[in-house]
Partner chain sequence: MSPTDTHVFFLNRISIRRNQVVSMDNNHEQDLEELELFQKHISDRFTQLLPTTGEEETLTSDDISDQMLSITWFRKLLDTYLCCESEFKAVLIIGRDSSQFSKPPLDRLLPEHLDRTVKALDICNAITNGIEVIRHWQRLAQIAVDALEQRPFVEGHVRRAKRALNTLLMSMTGEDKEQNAHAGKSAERMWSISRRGGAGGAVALPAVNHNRRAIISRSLSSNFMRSWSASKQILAMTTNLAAPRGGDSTGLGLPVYLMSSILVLVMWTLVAAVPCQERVGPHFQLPRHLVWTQPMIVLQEKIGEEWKRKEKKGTSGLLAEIQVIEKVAQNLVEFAEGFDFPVGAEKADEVAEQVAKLAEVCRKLEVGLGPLQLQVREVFHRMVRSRAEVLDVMDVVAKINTHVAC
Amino acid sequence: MDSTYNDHTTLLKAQQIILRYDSTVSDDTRNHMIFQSDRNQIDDYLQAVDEIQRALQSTTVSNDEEQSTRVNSTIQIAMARLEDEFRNILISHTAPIETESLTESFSSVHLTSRTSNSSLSEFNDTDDSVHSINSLAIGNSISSLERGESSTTIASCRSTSSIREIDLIPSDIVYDLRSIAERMISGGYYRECVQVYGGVRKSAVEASFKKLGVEKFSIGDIQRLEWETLNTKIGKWIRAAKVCVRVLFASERRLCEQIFENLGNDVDDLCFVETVKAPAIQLFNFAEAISISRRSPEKLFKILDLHDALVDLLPDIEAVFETKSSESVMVQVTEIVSRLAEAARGMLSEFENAVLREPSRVPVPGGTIHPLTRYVMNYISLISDYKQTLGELIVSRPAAGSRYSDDLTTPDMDFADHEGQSPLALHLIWIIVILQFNLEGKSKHYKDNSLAYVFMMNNIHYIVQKVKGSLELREMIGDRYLKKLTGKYRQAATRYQRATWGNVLNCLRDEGLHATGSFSSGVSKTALRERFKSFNAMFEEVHRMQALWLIPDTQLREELQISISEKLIPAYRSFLGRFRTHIEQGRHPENYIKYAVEDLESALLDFFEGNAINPHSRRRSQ
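Could the structure of this chain by itself be given in the form predicted alone?
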């Protein structure tokens, strides 16, 4: 630019235009916004500012003290006016972003937890055995796990969505803002420009936060919230965070670039930081508070949802907060992800310990499935739904006991039996191992050994069915271990039959019925009558008791009924066929032969239904 300035007429005209809009002259002048006028008026004012700035840089003006003072005064008036105009334009365009359509589009991959957390009604607190579970962390959590709702999984938070910039301010308004910013910065009002822009746009971001439901909580406030409340907020936060990063923050960066790019001093980046850094820290403080909160197993799946969402967002956060002045946001989120990963590992370990130590001693009525079994199996079914994430996070095998250990409070697990399986799969198998160990301890509280075997059969069968019912879980557990589990519940069924029916079947043996030294029929009628009476009494007692026992799985119940029938009915039919005439030849045969074969077949259908039934109600007329 020339160092001399000789066009005094043009300078005088420019000064007149600037002074005409001096905000300090009157309220009318201050309230009249140039950039709300017609285009010619705007252009005239901008040209006047340019003329004054050119004059300031000329040696002719700088050497004339009076003229220099007048020009400097004029440029200060112009900068004050431009600052007001800049602020007014920005305030006029601070509407929050339209969130509904954006939230819906980012929810095409569902962002809420993969579990339903509606209530705790499944546990019945009147049952002491269940109440003891409720006293533990694992019992104070998701009731849907007990109901088996984990099968209704929802897609992972990982998505293919990415940054979607929108126009926060119309392009013609952006042009005006850039025109003002260019002149303020070249006039030495760089700091004022940044402060005005950051202050107004930060308010716009906060308005969008409010519309998205991002609440202004401190880390302490968040940690004091009840988990049920926080649980709901996490899903909402994930949806909001995706919009904030991919739309709101990205669009704010784009706007800064449109207005300030190439105006020097990295002003576009500074304005962006001034606008969004504090709101971004506020946003991610929520996730940070969760990451450092008290660990408990029921939080695991929401922690994983949060972890997945942030991992999914990391590339976008890196793209939006890419500069040195804004990288602290990226650092914060990376640290949060790391803490969430560590929290998830810790929660899995705590869950394993809680399952092992769950202390309830009161036997569940009828030997049915224990609430702990339902809870644990639905919990690990959910773990398998998160196998992609947990497979990356769980890198070490469980701290299982050794078969050579003297510690009787912890089961052993031979890892050599599970070579080639992932650390996560080993943890799932370990959870099943410690669940069985706990159940075996609970089975000892039954006074009737037969009922203890039914209890173990029911619970291990339930474990097998849950594994078979989940493709992901079955793949991780493996068919080899599944076969071992199947053998265990069948072994329990065999032990039950021996314990219950061994003595009953002994009544139908010939030993002890033949009279010694007799030349008659060789059968002692007295011994035979006692044998029939013993059989009747034993069967009636077994029927009375075991009709009250419960095998909830229809197929398992029918299989056991058939297995009992295959042993009992042929033995009874043969015994009755051999000795019936001996009883019928005597007095009151109906007192000894109480059941026809068909009566027994019918009575066996009452077993394990959980209902009290009189055995004689099924008896035929003799």
Given for the second form:
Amino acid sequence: MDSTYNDHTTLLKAQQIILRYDSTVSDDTRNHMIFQSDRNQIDDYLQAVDEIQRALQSTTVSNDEEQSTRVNSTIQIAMARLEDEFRNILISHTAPIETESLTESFSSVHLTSRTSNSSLSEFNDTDDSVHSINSLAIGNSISSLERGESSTTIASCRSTSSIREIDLIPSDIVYDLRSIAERMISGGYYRECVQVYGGVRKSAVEASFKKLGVEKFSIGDIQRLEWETLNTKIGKWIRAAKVCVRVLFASERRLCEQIFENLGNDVDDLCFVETVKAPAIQLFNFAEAISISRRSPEKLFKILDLHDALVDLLPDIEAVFETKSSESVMVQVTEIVSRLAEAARGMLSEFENAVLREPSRVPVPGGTIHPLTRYVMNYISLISDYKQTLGELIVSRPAAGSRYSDDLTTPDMDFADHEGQSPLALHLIWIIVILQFNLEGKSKHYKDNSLAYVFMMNNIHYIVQKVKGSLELREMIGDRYLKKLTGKYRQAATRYQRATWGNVLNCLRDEGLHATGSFSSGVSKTALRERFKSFNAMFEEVHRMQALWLIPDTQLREELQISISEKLIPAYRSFLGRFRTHIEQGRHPENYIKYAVEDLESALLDFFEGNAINPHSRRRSQ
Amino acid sequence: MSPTDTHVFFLNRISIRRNQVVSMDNNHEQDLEELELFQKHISDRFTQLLPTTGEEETLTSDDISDQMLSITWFRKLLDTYLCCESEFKAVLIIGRDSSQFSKPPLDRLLPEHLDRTVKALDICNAITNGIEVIRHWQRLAQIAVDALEQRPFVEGHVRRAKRALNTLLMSMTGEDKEQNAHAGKSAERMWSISRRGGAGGAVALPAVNHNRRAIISRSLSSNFMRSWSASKQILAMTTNLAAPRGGDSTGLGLPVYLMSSILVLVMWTLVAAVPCQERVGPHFQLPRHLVWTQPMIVLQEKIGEEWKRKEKKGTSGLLAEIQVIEKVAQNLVEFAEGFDFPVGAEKADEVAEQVAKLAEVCRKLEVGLGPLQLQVREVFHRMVRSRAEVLDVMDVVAKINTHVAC
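For the form predicted in complex with the partner chain instead of the form predicted alone, what are the coordinates?
Then the entire complex follows, led off by the chain already shown.
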């Protein structure tokens, strides 16, 4: 009897407390926030709520209809109050996350800058070429490729989990929130709880988005943006996305768990989904829009960056969005990743096509390195930088022509020569094959065969040097193919020498100089004079022309000069030795012997320097 | 299939086609037949979407499951789109001499169609977002259902229901966005306690108000920039949409035009039905002289009428389920305003009936929204894929041409 009495007074007291804070009574009560006053008041109120809830369960109350109605009304008043208190506390703690320190630590820890300056600086060398870079079918992308990539940072390590949770709300406040949530949920108000929580936290996430620079873009917007702008945005997005997933979303998840875990109805999960799902979809919309944008070769590396960043994030996304109700985020990201992979594959084959079909026909003056060669080789070096990702993405062989096809527009490539090489390596070799094929075509536009050979020699030599210069590239291309290429430029050098110097050296032969029937002096003076004259004329012409030609690689240039000199100088010296007296005995020997051996030697140094020789300065030096 | 395969695939098609020893006349006849069939299928499919006679009055009836603009109906509409789209691609690409893609009128029509597709992708995203908004409404409605199903029936329950329903109605009518104008009143309706800065003093008033507004109108805060507008997208999709004339009307320009029209119609209908940013709608016109457009025109007119009728009242969307929620919510709020305790038996029955209706719609949304959202996503994927395929064909053709040119 006593205990019932006690229960009754406690209940009455509890009811009084609840009614004292009935928000509908007056403005004063409405404006008074319990959780902003002292601890006792908070504890009293929470205790009162507990008391009422306990009473609701008890049989004595439920048997008494009048009292049951009263208790029921009271609990509704309490719930309405708790909802407002809950909302108020949440709203007071919606500051966006501190981003400065976060982004910094993230970029230094998880992004290793791999700058591709070295391989791309060469693009600048093409300036003096009369070839406008824009005349290349793929040329308009060179500048953007150069500019964009030189600042590229690539996530090079695939971290497992880099989640870093922070306290979005101080722990004592979290405690208050949990006290309220607990009571709202046991009072059947879990839906309100979710609505209020999701609403407030979602706007907090949006505020953090703003701070992180996550922009709202439609797919249409993305399609309209210039690639260069997009390029920068992708970099920024990758950094922001890492913070969003690993810090922001992960911390939201933890906050939900701290407040709602084990309170039933999967409220923690519901709240998390309400808070983060829409922002997450917004975040990934950008990557999605990029993944469906039009493919073009210069986008490849940024697409790969994005791909790698997402692959890198996948385990974290999976950890954060682990539940059934949030799995759609994971599904979306997986779709994006595979679409990016597809795009990368498409871009590689598009690049191959572009290299094959690159249509410029104006010969590069001086037979030097074609801008296409530079572009392609720099592109290939970049590919080798991404060989890990691309090696996984590129699984089929290039669509090369077979040697049996009669298609003259596509070169052949025999895969049997490349047993054991990865599909990606085959693609790289194939790109070099089609580059050579294209260059062969271009070389035909030179009127002078010798120059065509110099052009081929220069370009293939450049290819070989580029491959040798990169460990990755050399490894993938393989020494065997490299040898083949080396053989090719040597062959071009030999052909050049034959084409240019065959005729010149012909002048220095003995045959045809001996007058028939005469054995004593035996030499026909007229023939000899003609020989000297035509040698002089030929050499002068070759000297004048080929000084203008250009072999940019010093070593290659010197080697060729030496090789020429080794053939020319001994032949000339011995010819001169044998026949000089015949000329000097006659009149005006200076008309026939124009060059001393030393003159030829020094003249050879002018070859392939790309400068016009100055005839006056030469005379003076004589 | 890797893109390389795709290229090979299409290239094969082209060469096969070129090597075929078929007389041009035969080919042409076959093409015409194909086109004819395509049009007929479209017409048939859209006829099935029209309400059967006598059904029109059922908009107010209780069972909305199958009626026009219900979730079930939308799922059929999207199915129709997917079917038409598959057939379109078959007609357009398979077995086609793809050199046509680089010649007029396709060299202009296809890029335009792809451009519309990109806009449609954004609309799909907006719709996905809109479905989330409907979910939010459904949850609020569910609170009211929960509260009003409680026994004993006390004032607190009614107040709880009223609060949820007021939030719901405000979100539906977009009033939450206009709070600046008459902040006090709506805020009070929304909050059981209208808190002012003075008491606690922890947070300055403007900040709190700002936050509140953000929270309340969050339901419609979409994933796009504020300037994005669904109606502008639709408008942009329709501006250069013109039926092919003269000789073109029997060529490949026709299926492209057909598909674009279907795309616009489907997107327009979605925008009409689902809450999304700036959906106050343009009413586009389909040309009347083409046989196949008849069922589409009827459909479009019916929805247009409905839209005009509803536009005056609010902007919540024409989805049948939403309309029921809106109406029942209004009734229940009315009831709650004039609530007197104890409730008479007659009144109680009336309320119970409304609550049952609301509960039923909530159940339908619970079951239907997920699949609808997935289907919208499927449409999205399909459009992405088709766009890529058409771009591929166009690129291959372009490459062949460059090559021939040099």
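This structure is a prediction, so every number in the text was calculated from the model and none was measured. Take the two forms, find the largest set of C-alpha atoms that superpose within 1.5 Å, and that set is the rigid core. Residue numbers count along the first chain shown, from 1.
Residue 604 is not among the residues whose C-alpha shifts by 2 Å or more between the two forms once the rigid core is aligned; its shift stays under 2 Å.
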